[in-house]
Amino acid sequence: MKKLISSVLVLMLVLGLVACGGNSAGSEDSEASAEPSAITVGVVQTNANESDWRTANTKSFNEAFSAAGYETKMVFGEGDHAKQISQAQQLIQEEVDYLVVLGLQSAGWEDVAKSAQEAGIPFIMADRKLDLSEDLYTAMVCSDFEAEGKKAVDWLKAQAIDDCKIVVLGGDTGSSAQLGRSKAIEDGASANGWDIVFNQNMKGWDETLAKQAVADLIASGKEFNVVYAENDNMARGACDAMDAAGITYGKDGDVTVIAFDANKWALEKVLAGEFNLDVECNPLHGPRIVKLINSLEAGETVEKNAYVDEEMFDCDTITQAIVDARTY
């Protein structure tokens, strides 16, 4: 009878052995199959039709956040800085895994970064440069806007105009882009001796609202000869202006175009003689914001600083094999 009772004692052992093992080969096995959750950024856009080169900017990121497997919760401030303020408070509060900043105006981020630094997570700048201290942000991959009206500023030496008398359509005031590229072109008219006839920053970068003005400022009798738009949407209004007014301009007209931004819409009228330079502003951030992204998660340091490489389209210079080359 012990004998038996051994042995029912030890078959219920080896039983609930067997048992155990197998809940915990089941538990593995659902750890295993179990997958990762996805990486949240939070973009905080500017506009989502503001120009040619926003669409494309846009576009870069959702593309590229869509193929590293990213969720990604982008909002745009149509204009209002106030409001690219409170929207990124709010991505912040819903736990974004990375907060990606792509400021209106340069100024005023410092809460915002100090909340995200708060709650742990990485502040990214992209495009523009706002004005934080570096202990407040992760990163930035911006373009160098300063940089770029300095391209254009040599080039206009270079063409050695006599009396220059410059047309400057800015950008939204107080955005890096238009601080940059305004202060390039001011700062070289100081330099050598140029006129700026008229210097008005055009909210949105508005197309329509830079032929307007240009159209007024061709009404009022003010002599031009060279257009210093800030982005190739300006330019062309202001080249419908110049046409309405049988004004001619370009490679063999009577008044030099400057653009940029580079869209291949805008190339194409380099080539034509149309544009006499466009200097390249890369919208292409997505590709080098997810790689920024994998490399912190990876633990891996990164590059505090990173300008985008960028080039300048001369129309005297510029071939089809360029344009055609054009993503955007």
The other form holds:
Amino acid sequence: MKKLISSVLVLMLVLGLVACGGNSAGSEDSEASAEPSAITVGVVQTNANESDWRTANTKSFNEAFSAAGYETKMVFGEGDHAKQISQAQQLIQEEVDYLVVLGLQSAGWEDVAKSAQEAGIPFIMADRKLDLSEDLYTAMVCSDFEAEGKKAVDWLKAQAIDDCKIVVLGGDTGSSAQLGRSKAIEDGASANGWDIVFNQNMKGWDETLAKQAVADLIASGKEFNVVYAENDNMARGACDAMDAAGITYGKDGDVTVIAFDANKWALEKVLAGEFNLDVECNPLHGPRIVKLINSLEAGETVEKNAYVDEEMFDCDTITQAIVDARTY
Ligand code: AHR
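Switch from the form predicted alone to the form predicted in complex with alpha-L-arabinofuranose and give that structure.
Following is the full complex, with the preceding chain placed first.
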């Protein structure tokens, strides 16, 4: 009997050790198989409610980063370049894994880029290229804004409008989007003998400011026959002002309307003949940045300067199917 009890005790002891060992192995396995901590991406965004384009852009980051399992730390400069700089430095202090910057201003990012580099944090530009030498950033996924503007200029030239008198409604002064689009129309006017009768940048790409500027211009008696609005919201503001003054515009109107962004609602206006042309600026950067980060995580070489493919939409050729297929 004693032998039996001692055998049972020995067996229980052995089983206990195995179980513990299994646990420790399990714990080693669990340590080995522990989910890697989520990648944290710091996003220095411009303004939360800047434009319908910006809303789609922010949504794209949040949806794509969430689907990828990233932790997102998004901050908004709200029109204040210095605030963006300090926000970016703060994210570096918080040791985000990646820093994605959409600059209110193109200039003034060198110190942030150097801080990120010293901290070993990849610095990625999205949307708007910044004035940085290639050694100071990891990659760029941006729009070529001057090319967008040149598309509009070439289209306007093809319209062969007599005595072009152009109203330019610019975006935030000093942003690469404003600089590129404004350079294109200014160079185009010089090359084609067009007259820019008004050329002002609207703080925050603001639709109401654009509407008021055009209303004041009409009230002053200044004649114009082209509106070159550097985003859809400002083009809509200009059209509201022309409506109030009984000025016709669009496909069969006295004033030709050129817009940028190609939001779905704006393409409905192109289809209706209210906007003559809308040049796409694609905001869906979220998936592009996820692809970039995944490549970097895999140790792959990534393209340094990637420009987004963009098209333009003309009231004479757009279709309902094209509008229906738009995703923002
Ligand atoms: O940087 C892209 C520009 O910023 C868009 O054209 C405008 O709508 C946005 O606010």
